[in-house]
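Next up: just one chain, as structure tokens, the form predicted on its own.
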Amino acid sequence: MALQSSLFDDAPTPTLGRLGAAHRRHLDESAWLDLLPGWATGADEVLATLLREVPWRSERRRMYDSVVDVPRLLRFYAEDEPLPHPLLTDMREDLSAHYARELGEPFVTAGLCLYRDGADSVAWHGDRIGRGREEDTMVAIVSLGSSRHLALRPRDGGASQRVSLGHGDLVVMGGACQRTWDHAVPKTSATVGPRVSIQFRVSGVR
């Protein structure tokens, strides 16, 4: 997972942009996405720190009649647990402040996923463990590293959509998105480098 310095952008220090510049896309009458390309700039050093210092772990899960490796590495930061880089703390605070009126509570946890190459992926799912099964909520995802597609499709069937997420891009899934839509990061045969997905959630949602 070699990472060339300044491969993605030329900004000298990590900086967060203005969240008010995000564009809202309505998936249907009750589910939406906020998209903000390049929210985090100068984030090469942040990515390098996460790749090097996060205690990544692998998981195995039962699928049908066998136990298989989860095709990505994981690390979950619970409420009040220090985050692995100051910029992630800034991200969480900015998101909590910006969405305070609409969300009604702060983002408190951070789930990190490391997609090492195009063979790593996440299958169709919604963040419906806990309150997300019954209540509308928001999940904010910041992507660092190589570009990958976030695919979305209605849970009850229908055409899928894809959003390309590049280095420093932000997507916020809101409204009924977790309950009524599924999302995935598909495998790709393209030659891609590592990508870290940072998912900020409210209390009681996984």
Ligand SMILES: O=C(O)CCC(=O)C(=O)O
Contents of the next structure:
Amino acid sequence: MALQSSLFDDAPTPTLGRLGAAHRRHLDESAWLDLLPGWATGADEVLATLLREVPWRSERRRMYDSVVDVPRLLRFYAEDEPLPHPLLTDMREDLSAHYARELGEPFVTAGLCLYRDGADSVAWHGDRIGRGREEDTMVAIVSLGSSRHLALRPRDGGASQRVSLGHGDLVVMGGACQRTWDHAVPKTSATVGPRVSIQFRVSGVR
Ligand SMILES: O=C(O)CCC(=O)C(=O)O
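So that was the form predicted on its own. Now I'd like the form predicted together with the ligand, please.
Time for the whole complex; same chain goes first.
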């Protein structure tokens, strides 16, 4: 996966913008998204570091009668593990401070996913392992690298929506979103390079 330097942006140092500039989109009366395009700038070097240094792993899962590779690579950073780049620590701190009143607890874990090209994807799901099954929570996602769509649809039927996530963009799924909506990153036939998704969650939610 070769990556040209300054492929996505040419700001000199990695910087995070103001979270107060995020725009809230209500999906329904109890689920919402906060959207902040370009929250991280100058993040080409961060992307290159993550691609090079994260110990990416493939996972396998049972599908009907066979076991298949999950079409993306993963690495989960638990609460006490150092994150693979200081900007990710800054992201987690800024998000925890900004959402402290509304969320009532800090973001602690970081799940990293690498979509190598348009054939990598994640199927419809909600983050309902652990407390996300019963309780409202927030999942903050920062996207680095090639743009991909995050699709969302209500679990009990209804039209899907999609959000384009480009280099440095932030989306926070909040309220009942994990319980009452599913999300997915569909495959694309467009020629796209690698995308790294960084998901920050609270303790006990996967
Ligand atoms: O790639 C993304 O941004 C979404 C990842 C996701 O939904 C998950 O890993 O649970």
